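Just the one chain here, the form predicted alone, laid out as structure tokens.
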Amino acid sequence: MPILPHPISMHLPAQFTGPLPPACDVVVIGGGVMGVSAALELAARGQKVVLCEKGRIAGEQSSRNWGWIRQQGRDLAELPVMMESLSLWAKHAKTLPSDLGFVQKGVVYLALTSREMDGFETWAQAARAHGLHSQLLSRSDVAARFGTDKWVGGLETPSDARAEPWRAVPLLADYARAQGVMLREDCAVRCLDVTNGAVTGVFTEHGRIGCNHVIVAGGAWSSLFLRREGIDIPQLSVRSSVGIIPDQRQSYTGNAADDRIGFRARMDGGTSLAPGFSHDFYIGPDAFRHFGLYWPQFIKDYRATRLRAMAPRGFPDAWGTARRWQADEVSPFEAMRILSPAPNTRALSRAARDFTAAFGGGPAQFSHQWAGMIDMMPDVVPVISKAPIAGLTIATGLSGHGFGIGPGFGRVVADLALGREVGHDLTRFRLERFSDGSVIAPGPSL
């Protein structure tokens, strides 16, 4: 498999085709990292499992990230389940025949302030509990490491990593394929079939599928497909923009970033640049009825978040994109097959002239630039749960860390859809989080 220079795209034939099986075990709604992790795991418990993905393997944000796997600035309820992600990583990368692009060489978050010291500091204490080993570092040590004394100092974990997405999650769905699960690109799963309060089956654009189970691993599609089935969660998404400077001038070859710039060397020879953390967030519908939910977010980072007056045609949140459809009508999953956001170029070029003055050399030109949007929750973690319908599994609003911990929680996934022990404490997780009164605290911004 070649390395694409930019993120999967519907002008990429459908490599996983053929026709639909009547019935199955599990259907997997979703082709992103969380939905073929889960597919594989589900294979490896003896499932007969359909991936259905409406456009292309990897196609969203699975193949449009920074293509960190990162432990350092988890969430402190996500650290186990991330550290054994980053253990099945691994596993991924020794018996996967191609490469993955795996590295393990640590992530850096650089500091420009003393205050965001003391919250990497706080971060790393409480981490060291979980047995993972992150440092500070002075600014002498980020000087040696990076060859500028721009910061004034940095938190690492060595054994952080990264993969190249757009390769990764498509050479994951062929081993899923290899061990027995049938994935069908361009299938969009339209609506549950419920029976009795109970899934015996999903309907596709090409016909019904007879299950027991489903796992909904949709990304920033999830909510809107949920709520046409009287479940409402609080899921909007940001863009997110990122491109490629065709070389490496910065002597760190691992994973960094700071407030206005994250970077990591490719292994095709050139760098991934993006504007640090910063994002889009587009206005609709959904963003009004949530509104009191993502406040103490929106507060919280607000210097990071860029309003938009409102999303374009047909994006889950878009003012026109229908909420309501049959199983027998087009629904607004086929009218877009992959959510391809157009890159703030803006904030790029910025990031570019932050990358040359901290690095030198000429003017840091992108050879490609992209978008992508996420899926976010109020707490900046995800749902990982049983749904009130029986035979339902929610897997969604990973908030831009699904690519990293997206092979743990779909091992996660596969066992809790079978009701089996998931060997992890997943409370913080559940949908009821959202209705039982339980206080709404964000998770960390490192």
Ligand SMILES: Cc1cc2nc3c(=O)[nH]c(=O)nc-3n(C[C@H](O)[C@H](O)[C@H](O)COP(=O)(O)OP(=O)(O)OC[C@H]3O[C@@H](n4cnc5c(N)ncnc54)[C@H](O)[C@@H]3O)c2cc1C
Given for the second form:
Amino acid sequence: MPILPHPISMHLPAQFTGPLPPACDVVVIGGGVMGVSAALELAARGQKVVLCEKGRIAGEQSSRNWGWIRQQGRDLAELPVMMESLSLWAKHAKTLPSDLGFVQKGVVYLALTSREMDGFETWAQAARAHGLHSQLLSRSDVAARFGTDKWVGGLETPSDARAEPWRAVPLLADYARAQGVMLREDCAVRCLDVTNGAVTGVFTEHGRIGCNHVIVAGGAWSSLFLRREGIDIPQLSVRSSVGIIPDQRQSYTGNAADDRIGFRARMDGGTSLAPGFSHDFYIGPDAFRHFGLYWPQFIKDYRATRLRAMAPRGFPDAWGTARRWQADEVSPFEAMRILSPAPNTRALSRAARDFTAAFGGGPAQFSHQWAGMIDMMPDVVPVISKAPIAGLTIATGLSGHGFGIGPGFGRVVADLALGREVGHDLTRFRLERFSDGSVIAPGPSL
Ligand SMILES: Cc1cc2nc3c(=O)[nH]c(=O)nc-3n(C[C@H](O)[C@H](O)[C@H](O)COP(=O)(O)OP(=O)(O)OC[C@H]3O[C@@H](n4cnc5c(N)ncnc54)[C@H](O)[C@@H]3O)c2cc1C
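The form predicted together with this ligand is what I want next, because the block you gave corresponds to the form predicted alone; please supply it.
Following is the full complex, with the preceding chain placed first.
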């Protein structure tokens, strides 16, 4: 049986088309969960919003992820936003006419060693101060849920959830359109129009849109975009691979992972399966520039990171990718409409073997395989921040856990852009932390 690729590709006809207006209140750059959520919230605040997506809505990370909506294991600065985000997901699941695949069936981290259990305990205690009750599981608790005693224990958050990424963000985009957001696919934003230090518009491949507010939610492309505007963020990206096996042999119906495998039941009856939290890191010019900042994270996670010599052509940090271009020149964004790396088939095969060893049922075979480029920050938390250009707001670097928190940060970013009270402490997410001498402390990378 042939193994199928990820279903969102440039073969799909654009769903969001039409002429661009000459002006609007806010332009959102990027049609992933971050951009779509922010646009939806801005429309709810009476703003005229245009969202520009260079390829297809949710064509990159936002449809390629595991679909976990988790509070568990979060950086504590993110936790209050994540708790809000969970309620927004639940609200969207009730409000939208179509099924997002949203279910609250919990998340379990599985431990192979007692040292991992110590880490879980420390995190769970700290999370309690925020009102989140994650529970430690003994070996027999895990065996009761998973039908095997191969793990020494675990950490569980029963209120955690998931949604189906192939469906959820495109459906949110449909809903945003119904709420008045103008979404445009095949519409790369090449650069900003800045006058006297303030945004006055954007130049897209189809012309200029005048506006006083821009939100950059470009996922793995944000640093390339911002650097041309004179703003340097130390963002890099890593490849993470996923597959589907067409059955559900595990008795546990929530989301679970250990060091080697991550898995969850799907609404189509299959199981999403991935090689745990491991990833591939392509070395490019930005990797050299930011090496020092990433060193602590690399040391912490060195077993999960496989180094690769060069990013494929056209990737954001490939050696040949242009760093400078003019508003009337083709930019790297339209040269790569959808960033779709080839999956690491070797890592996926290993995950299939580990999954079979855990749950039996004959060799696990993949029906689909794909990969996504996860945009990372050195401290594993995003940049949610005003920029040094008036009217510009940055919402990027969601570091492998932005699907779950996207609606929450979307609400925050909409209020931040409009100069309203955001209701959360954003100090940890400010842009200046990379330039004001702050110590860069990596958050949890699970
Ligand atoms: C394999 C994998 C598993 C993951 N698992 C989880 C998980 O279980 N739970 C979780 O919470 N998170 C998970 N994540 C992370 C999550 O998917 C991301 O953090 C999140 O989707 C980021 O959303 P985003 O909108 O910031 O970026 P993206 O989804 O990458 O969207 C950015 C969009 O901007 C567009 N764009 C960029 N530049 C321009 C431009 N100049 N003009 C126009 N458009 C532009 C791009 O084409 C892209 O569509 C996972 C990621 C991967 C890859």
